[in-house]
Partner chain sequence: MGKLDFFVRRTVQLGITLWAVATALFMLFRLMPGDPTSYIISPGMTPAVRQRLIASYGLNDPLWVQYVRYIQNLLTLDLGRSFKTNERVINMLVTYLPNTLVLMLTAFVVAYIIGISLGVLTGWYRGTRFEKATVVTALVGRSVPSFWMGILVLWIFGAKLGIIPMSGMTSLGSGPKNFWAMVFSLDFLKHMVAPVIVLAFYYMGYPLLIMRNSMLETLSEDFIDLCRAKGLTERKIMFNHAARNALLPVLTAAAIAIGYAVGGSVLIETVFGWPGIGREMIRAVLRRDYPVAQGTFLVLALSVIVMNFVADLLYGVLDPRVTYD
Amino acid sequence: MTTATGVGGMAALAGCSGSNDDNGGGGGSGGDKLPQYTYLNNPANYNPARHDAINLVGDQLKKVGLDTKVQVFEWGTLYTKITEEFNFSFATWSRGLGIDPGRRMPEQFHSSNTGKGQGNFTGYTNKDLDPKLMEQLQMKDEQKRIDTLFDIQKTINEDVPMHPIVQMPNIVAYNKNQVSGWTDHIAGYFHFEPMTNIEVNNSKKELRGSWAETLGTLSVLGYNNETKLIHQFEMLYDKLVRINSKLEADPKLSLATEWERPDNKTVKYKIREGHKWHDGEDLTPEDVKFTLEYIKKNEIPLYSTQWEMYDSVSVDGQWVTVNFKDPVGPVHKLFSNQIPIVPKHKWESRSNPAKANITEPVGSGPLQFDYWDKGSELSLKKYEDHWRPVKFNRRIWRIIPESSTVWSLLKKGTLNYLPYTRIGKQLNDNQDASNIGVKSAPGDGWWHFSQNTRQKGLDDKAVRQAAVNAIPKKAINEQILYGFATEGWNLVGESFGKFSNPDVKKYQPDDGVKAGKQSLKDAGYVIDGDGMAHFPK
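Structure block, one chain, the form predicted together with its partner chain:
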């Protein structure tokens, strides 16, 4: 953003000689008024809390001097307007960074990715940052990578094309008479490690949850990455390497018991011996080779990021070697823990795996298929022969769309945990009930405040900083999210531990409106008598 910096710098000089006061009484000496900005909002029923938060931020932006109109669009339209038409000024929804904080950085901020439908919808370009965004993905040395990620965070925090309003936690509500032993994990409580740690205390040792929608498919190669299915496949299938709650690759949780990296482009995995598929067949290194070649050959969309990374796979005894096209940095977070290993004897005859009709999946994970009453219930039962068994007999999920019914059943003990606990009134009202427990841990998700840097005014980081100053984070968290979230300051939140740069600037420490106005004035912008901002002359 060299141009914007230049404009900002010159404007700052102009600001020094201006005669405006804090109350905007001066006016007169500014240039054209900044254009009217649009802040696209989702309908209240789609996500009530976010709808309210956006309205609140919209009001604050006006107070800072940015003439902002909040417009409500149905979610699909809103998404198209922002990501394809770029017909917006400000946008907010939920995003998640995943297990690795740097994986999505190039998608969101790289200059080459600002086209229609591509990930960098804010149109942010910074030629100095581009190489760093790519290099961090290929750095094997962790400290070097952290240093680069720190640098990236600092720059983005300064340029603010996208800023966290709040960091959303992982939350699970449960009946504490029946379920205990939760482990915090950045990916969520559904993850392998927390799920194999929890203990269930009821007559049948059943973990009983609910979700609102039908599942549709149980095909691990033919689904669209819906969370409700990720929850199932996480436990039905094993992965080469699992990431534990400390964000480290952990052989105790993984299908591979050892791994080696002879060089930056090769990874070798020693596959666990004596493990079997749920139907009793042996799980061999050949199954791993088959899986990787099969998803590449069939170009399975969901795993394209992964299959585009490697060239070939070979087997030598119990070892599987994967050769990558380019150097890969955090290979276990980007690759090894992403692909579910599927049985060759079940899949090799399927010519169109992405459309395969799978109703009784066979995997090798700690839970195996029990029954699926479509539209009503899914049951997975314990796989006794797993090396990391779960501590309950069955996990049943029942479809119940109505949230007050769900909470009523949880309190009664008919259900004993809510895998999709949503922050809202029900959670706030019920959390103090005597038999309800609520676990909350920092997560990878956040509400972003994104600005379209293609628009006049918003192409100057001073204006963007003023807008970010205006976000009433405290009010949003306390009044709308009942205090369950945390205020967001850094793109990579504190939940990422050593990957989160603690030294990024915190905007709006006290009075956001005052700070926002000040940052406009420092850059030479002029606030007129009506409180609206004008370009510097």
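The structure displayed is predicted, hence computed values, not measured ones. Definition used throughout: the rigid core is the maximal C-alpha set that superposes within 1.5 Å between two forms. Numbering follows the first chain given and starts at 1. First, how it differs from the form predicted alone.
The rigid parts compared between the two forms meet at a hinge, and of Asn264, Pro169, Asp370, Pro353 the residue found there is Pro169. The chain behaves as two rigid parts between the two forms, and the smaller of them turns through 28 degrees against the larger.
Next up, the form predicted alone. The previous block was the form predicted together with its partner chain.
Here we give the lone chain, stripped of any partners or molecules.
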């Protein structure tokens, strides 16, 4: 572990006011000083831009009066400290909502989901909000669902357990002499449809990318919902229904070729005939039934939102019927597209699937396992018998921590795409090179600023609002992200169109530090002579 207390000169870089007006607090004497807070940061070589942005935000938090120490950890340790140990005050990394703006809301904010390894790692609880988080999943009437999602956005924005620093676009950089055919998709260029559309022009027809750190597992039922693993599982496993780039359920992309909704609590899927697992075994409706019952029986955390939805699964010939406990709204975005179908003959003997050690996964998707040199390289190869095959022979991911090395190899053609292109100086400097292409499209994700509401002070939304006011979003976007992103203000961003509430409060006025101090003052907090905040007496 290393400790950083901020990037030298970053305050000047931000161009943000330090609000030297006065000590900005409520005047008089306050109670105890607020505790020191920790803001966990990733190493500079993992994500340089985010690393710098976190240091910059940390400096601004101090100016508001929140004694904040920025600490750097490698990704796996950082993630565990936040999601399982809750040993943090502030945290930032990339998050996304996927294809539906409401799907992850219960996971991230429901009061019952604050346990170890569950999705609500900020510990935020709001018993009045909980019913709305669940009801919006059941609403088939789109306008009623939008109205409920608007209420949810307004409440979350007011309580700010999590707030977007910047809305991130989907970006992919590639060697345009070798790769073409990208398709925009709100979930990203790694998604099923874009990945099966791209074409590769080199001698071995290999798509060659890189990631900054190694993969920890290849278990589709036991990973930490990390982007680097989602990219693999998206192509290794099939799903009942796929959502195309127009955000429509598309049978040409799906394991199910037909579906019916006899009522709002039942869905029937006709499973594609003649399809096989990567090891040659037949994929049958019984595999689908097994998958759904297996993840429910074992309460797989990754898919808790989904397995809590249904009561029973049955098979009749080629049809699988799922009976839900309650009505389900946009069922294909919330359910059919979420669960990877796994082979019964490989998983049924595993009694603790969330902890299973999987090194050679067997799926049925358009890419199959080739080899994994752990710590160095992962290769997936084309599954020739898939109904929607990829147009290349192999996809290789090399582990290369240094961004400058990655870009050098991309320009040479040794690599030919960056699967999760970092926005930063290297992208800005290299985007106009003659053989480099850059695709950018509105995305579903953002850099979140999350606060541990279990900690003293941060259990008060006035303190959380003060912290959010201090985030120098404009400086982060313009000076660290080179204007590729947009300033964040709502968890459901404008890329979701009518689902994004335009009327939620926007923080960060011209002087965010002053506004942050005012938030504390209004709630009775006091700033001492050293500029540090004290609890109200």
